[in-house]
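Single chain ahead, by itself, as structure tokens, in the form predicted alone.
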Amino acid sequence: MSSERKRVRKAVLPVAGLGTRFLPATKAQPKEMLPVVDKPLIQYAVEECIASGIESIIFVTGRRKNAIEDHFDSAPELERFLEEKGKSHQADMVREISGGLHFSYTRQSEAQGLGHAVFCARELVGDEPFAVLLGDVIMDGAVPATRSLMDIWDATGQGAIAVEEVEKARVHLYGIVAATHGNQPRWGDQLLRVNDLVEKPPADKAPSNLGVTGRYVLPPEIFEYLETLEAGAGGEIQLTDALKELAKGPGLWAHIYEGKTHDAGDKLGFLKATVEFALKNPKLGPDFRQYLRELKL
């Protein structure tokens, strides 16, 4: 890695969405705070940042998102109460939620798309490469998805996105990449050179079955593309459109993620994630598995 190349220290987590797919549960609380077993959904993304070596997280928030700030803030009264009750393990768990990261917050005043949400973090990101993680996507693998993308940045100095193979019936729900072999021996067939991206195409017009899965490492130049974009699909500023320009210019990689992706942004995906993480939980897993076997469906 070049001594002049800045490393990835910051991550942007857009959490300003209204969570309408989870109404009425999200009428008074952020979707990102819905629990998946024993942790709020957003905590899985933050833990991925911690495991990847991120130092600072920038939340792009909106109205009614104070619960996210409170969750990652210190809670000395709660910690003291738990210590006094002899619950030191729980006190430590509360302290460790933030993982020693620095948190900052900026507002997206109006829902204008993912591209606009990322652009709202421009001043806090500054002139540095940065990661973007969608908080309603849980990536579960041996190597954190964000860490893999950071390694690609370190090696190439170019942006990278995580992709996975998508069923034909679900292609229209994703940004889809057109890509060619990356010719990077370290990653073999897992790393591709992005030539183009299409936002949510019909299956018969999709350039591949590789969908973007909500993890990105981007150079600061992405803000220049976002600044000049007009509204795209859905009347919103699409991050996909800026990624297309990045692919044509400085270059963009697509890394095929080898772990399991849980799209917990809809009810069915959320339920699947809850079941799978419950089964993996060392305390709950055995009894829960037995319960599922005994269900008479």
Second form
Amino acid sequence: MSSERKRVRKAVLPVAGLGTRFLPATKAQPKEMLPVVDKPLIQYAVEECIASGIESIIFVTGRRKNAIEDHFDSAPELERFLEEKGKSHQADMVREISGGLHFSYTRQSEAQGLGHAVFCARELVGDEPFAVLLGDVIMDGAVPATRSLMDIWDATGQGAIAVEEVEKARVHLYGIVAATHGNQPRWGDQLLRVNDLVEKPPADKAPSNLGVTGRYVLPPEIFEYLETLEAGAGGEIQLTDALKELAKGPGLWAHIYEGKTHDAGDKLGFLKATVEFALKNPKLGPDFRQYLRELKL
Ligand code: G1P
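What about the form predicted in complex with 1-O-phosphono-alpha-D-glucopyranose, after the form predicted alone?
Full assembly next; the chain just shown is listed first.
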């Protein structure tokens, strides 16, 4: 690794979306705060950042998202109350939510797309590489997905995105990559060179079935591409279109994540994630498994 190469220290989490796929639950509360078992959805992405060695989180937020700020802020009254009641275990749990990370917030005033949301973070990111995590995707595995991408950055000095094979019927919901073998022995077949990307193509026009899952490590040059972009698919400024420029210029890797990806961004995906995390939960898992058996589906 070159001594000049900057480390990835910051992560951008876009949370300004209106959560329309979750209505009516999201009429008055942010989608990101819906609990998956015992933690709000967004906490899974923050925990991935903590486990990856990220130091600072930038939320790109919007109206009616204050609950997210409160959740990651300290809560002295609550902590004191719990301590006084002898519930120090719960007090510790509340204290540890932020994991010692630094949090900052910037607003995306209008829903102009993911590319625009990331662009809103440019001043807080500055001139250094950074990660992007989409909070409605939970990536669960031995090595955190963001850490895997940071390792690729450290070794190559180029951006990297997580991808995985998606069913043909779901191809139109993803950014899809055209990629070839990466020829990087350390990663073998898991690392691909991105040649092109298309945002949400119809299945018969897609260059492959490799979908972009929602984890990115990007160089600061991405902001230059985002700045000049015209609206793309769905009339929005698409991060995928800027990634395409990055792939054609400085270069971009696609990493096939070894762990499991839960797309909790719609009701069915959310239910599946809830069931799987409940089964894995040390306290709830055994009883919940027994309950599912008794349902005799
Ligand atoms: C976004 C991205 C898309 C990516 C997807 C992953 O779309 O634009 O490229 O594949 O996230 O979840 P969204 O799901 O926000 O419409």
